[in-house]
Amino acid sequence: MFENSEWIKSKKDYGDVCPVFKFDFEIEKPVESAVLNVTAMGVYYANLNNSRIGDFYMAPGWTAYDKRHQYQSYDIKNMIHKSNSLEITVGKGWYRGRICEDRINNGWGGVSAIIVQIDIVFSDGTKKEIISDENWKTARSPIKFSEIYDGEIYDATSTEYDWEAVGLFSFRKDLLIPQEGETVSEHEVFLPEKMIITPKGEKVIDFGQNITGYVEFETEAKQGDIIEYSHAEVLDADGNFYTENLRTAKAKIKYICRDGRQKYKPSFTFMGFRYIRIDLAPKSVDINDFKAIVVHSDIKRTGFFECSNSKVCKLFSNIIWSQKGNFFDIPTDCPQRDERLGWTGDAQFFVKTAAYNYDVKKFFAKWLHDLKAEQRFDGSVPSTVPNVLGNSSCGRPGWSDAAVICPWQIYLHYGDKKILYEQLDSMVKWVEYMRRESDGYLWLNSKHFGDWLGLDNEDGSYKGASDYILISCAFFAYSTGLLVKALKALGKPYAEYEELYNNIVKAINQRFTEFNTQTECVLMLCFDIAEDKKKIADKLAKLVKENGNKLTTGFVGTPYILSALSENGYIELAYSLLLQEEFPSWLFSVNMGATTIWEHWDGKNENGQFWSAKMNSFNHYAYGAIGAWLYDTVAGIKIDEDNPGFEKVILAPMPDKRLEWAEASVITKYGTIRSKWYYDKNDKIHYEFDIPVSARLIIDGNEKYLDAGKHFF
């Protein structure tokens, strides 16, 4: 592909203005097929004969561009006329824009360029190839400024293009790969719920839901009128527009109107927001001119959960919305501030829940290929993929383990060994890195995020009080154990790593005999390291109860704490944590009006005061990892590791009478698995299962095998 094509760019430096490239061509014969192959240094959209090609927003997506650069192929047969004009507009995007608090500007290159190949087959069997070369033209587009963090400036009065010759740009083509991931496209639309006049006199539109995407408006205006608006997730304690948590991200749109009726939405930026503030507008602009459009990767919903508790249902809804808001070509941490990065820790903590909620097989395969490409020669893995933080961020326990945990979880959920084959070298390299860095069988690592945002340390600390060395060693054991399972699944030798795993576990139990935090107990239990599980489970329960049936865990412990309790005899206490409404708890943010998962347990406290603006996202899915527990413990739809991909299923619901009923369903390649239970007026529990495959049913420790079909107990 692209053997005869050239990278082309504008000869002049357009600065912040987005260039548009143009090529006109004639078609004299009937067309059998026509495919546009294209990519850009930056992000692009293409129009053929004034009609947009495809629905991929922010194409070509975000990859480790210096190692893997996607191109897209579009069927344009039905768009071709006799005389044709192809225009491709390019924004900075991730490739050229500032990324991560200004630490990277022009991160992968300072040029907006494209490469194109159109393959046309005529009805008579002849072929035609159209390529990008010196015959194309370029001009400044009406998009005068566009940055992912800062927003866009669009001048609708710029209707005349000053076309000029393009320049050729000598750059590698061997990095170009066909589209691997899901496309990013538009989804739900939210109309304004209300206009708010804040105490400061600001005009604020509330769309009712924190989303990722952008605002579209259509209005009547006069030439030179300006419409300008800013984005925010929350209002402050006084009800004023709050943007401090965006840090340096401006998140602002400026539109310069032409005469008459007109419509606009951004092309090369996206926001995380619930509210917009109208900073400038002509009197003719009305609240009904605006609508919010949700944008995320085109993943298919597969998981559903409901129960009798409306607040738990809202929590589940918030988990779904945070996944949608942060599955934007890569699994990002947040969609609003000057960050929006593919943090490896966030991704691996949430991957199990993500796979229940949506079909994320293709989504994660693409991102894991980037992880493998970004992995250092020594086997260490960056904390963000693509890696914008540099080598200093590599090799962090719980984060770099995404190299092993994510492929294994995707394999379990979809039963396709391809992901293990493709990532096995990466998995081995990460385990070998930890082995080389270890002291015998203990990884005494000092490069650490700890139990990120745990609450059991001194006020203001970003890291919980859990022992860094224990966290390092626990993940060393966990990833090594998963590698053993992966090697077994692939029929490859595993004895060496099984011995390594056993020695790590033995060393951990010799070194650590007392556990002082909830997270320390959780890791020992859920990573199957503890020799005396009852002792540690009792300690965990004691710590939770002494804290008023509240958790203190951060990013590391929270995904597993309910499982640690429910799998070790404390199901009632696990439900108490689920149903806890006081801070810190999942339902605290629900009571505070959250429509997505918060980064901090107290991102906004009961007095309306905010956690530090330096790090306070209100759309951060990490704590939404509880979703997997709602599926596999409350509803009891568990993956059978011996029969991955739901070829067979384990049904092991664990009811609690504080919920009157609960129901979940998961769409698999074999059909939909549905589990429901409810209490009748005599407190008798009724179970309903609808399964397309055979199952092992476990209720109160009793086992029964079920054939495919509907079952009632």
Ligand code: BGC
The other form holds:
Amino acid sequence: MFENSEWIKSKKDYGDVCPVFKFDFEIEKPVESAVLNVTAMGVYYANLNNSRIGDFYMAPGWTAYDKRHQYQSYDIKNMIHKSNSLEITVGKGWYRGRICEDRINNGWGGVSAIIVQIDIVFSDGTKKEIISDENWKTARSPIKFSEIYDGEIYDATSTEYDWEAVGLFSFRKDLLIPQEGETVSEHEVFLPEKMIITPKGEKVIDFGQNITGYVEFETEAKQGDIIEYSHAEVLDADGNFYTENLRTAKAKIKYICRDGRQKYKPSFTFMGFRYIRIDLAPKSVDINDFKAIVVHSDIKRTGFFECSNSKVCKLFSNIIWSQKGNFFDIPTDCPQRDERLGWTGDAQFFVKTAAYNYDVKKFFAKWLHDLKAEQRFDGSVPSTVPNVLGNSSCGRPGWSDAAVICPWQIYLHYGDKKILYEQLDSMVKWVEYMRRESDGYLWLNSKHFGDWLGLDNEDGSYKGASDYILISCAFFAYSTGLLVKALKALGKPYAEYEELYNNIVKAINQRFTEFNTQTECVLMLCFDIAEDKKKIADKLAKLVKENGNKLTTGFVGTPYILSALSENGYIELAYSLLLQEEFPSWLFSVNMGATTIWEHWDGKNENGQFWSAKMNSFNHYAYGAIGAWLYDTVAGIKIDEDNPGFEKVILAPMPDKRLEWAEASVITKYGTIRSKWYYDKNDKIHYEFDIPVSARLIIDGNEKYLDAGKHFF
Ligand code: BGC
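Form predicted in complex with the named molecule structure, per the form predicted on its own context:
After this comes the whole thing, all chains and molecules, with the earlier chain placed first.
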């Protein structure tokens, strides 16, 4: 692909203005097929004869551009006329825009450029190739400024294009790869729920749901009128518009009107928001002119959960919304502040829940290919993929382990060994990195995010009190254990790693005998390290009870704490944590009006005061990792590791009377698995299962084999 095409750019420096590239061509004969292959340094959209081609927002997506750069292929047969005009507009995007506070360009290009190849086959069998070369034209587009964090400035009065010849840009083409991931496009639309005049006198529109996407408006205006609005996730304690947690992200739109009726939505930016503040608008503009459009990767929903407790249902809905909000071509930590990065830890903590909720096979495959590409020669894995933080961020326990945990989880959910084959080298390299850094079996590492945002350290600390060394060793054991499983699944030799795993586990049990935090206990239990599980489960239960049935865990402990309890004899206590409403708890944020998962347990406290503005996202899926427990323990739809991809299923629901009923369903390639239980008037429990595959049913420790079909107990 692109053998004959050249990268083209504007000869002049257009500064912040987004360039548009144009090529006119004639088609004389009937067309059998026509495909546009295109990509940009930056983000682009293409119009043919004034109609948009495809619906991929922020194409070509975000990859480790210096190693892998996606191009897209669009079928344009039905859009082709006799005389054609192709226009491609390019924004800075991740390639050229500022990423992560004020890091500019990340070592990627400083130029907006495109490369194009159109393949046309005529009905008479002849072919034509249209390429990007010096015959294209370029001009300044009406998009005067566009940055992911800062928003967009659009000048609708600038309708005359000053076309000039393009320049050729000599750059590698060998990095170009066909589209691998899901595309990103528009989904739900939210109309304004209400207009608020805040105590400060700000005009604020509430869309009722924290989302990722942008606002579209259609309105009547006069030439030169200006419409300006800002985005926010929350209002402060006094009810004023609050943007401090966006840090340096301006998240602002400025639109300069022409005469008459006009419609606008941004082209190259996105925001995480529930509210917009109208900063400037002519009188003719009405709140009903605005609507909020949800934008995310085109992943298909596969998982559903409901129960009798409306707050738990809301929690589940918040998990879904945080997944939508942060599955934006890559798995991001958050969609609103000057970050929005592919944090590896967040992705691995959430991957299991993500795969229950949606079909994320393709989405993760693409991102994992980037992870592999970004992995350093010594095997260490960056904290963010693509790696924008540099080498110093590589090799962090719990974060870098995404290299092993994510492929393994994707394999378990979809039963396709391809991901294991593709990632195996990377998995081995990561384990070998830890082995080299360790004293053989113990990884005495304190280069760490710790139990990120755990609550058991002194006030204001970002890192929980859990022992860094224990966390390092626990992940060393866990990833090595998963590598053994992956090697077994692939029919490859595994004895060396099994021995390593056994030795790590032995060494951890020898070195660590006391566990002082919930997260330390959780890791020992859920990573199957503890020799005396009962002792540690009792300790965990004690720590939770002493804390008033509340958790203190951060990113590392939270995803597994309920399983650590439910699988070790403390199901009732697990439910107590799930149903806890006081801070810190999942339902505390629900009671505080959350519509997505918060980054911090008290993103907003009882008095409406915020936690540190420096690290306070209201749309962070990490703590939403609890979703998997709703599926696999409350409803009991568990993956059978010996029959991955739900070829067979384990049904092991664990009900609790504080819920009257619960039901979940999971769409798999074999059909939909449904599990439901409810208590009748006499407090008798009933189970209903509808399964397309056979199952092992485990209830109260009793096992039974079930054929595919409907079952009632
Ligand atoms: C991100 C997190 C991430 C963490 C690691 C934060 O800034 O938002 O989600 O995992 O840094 O320290």
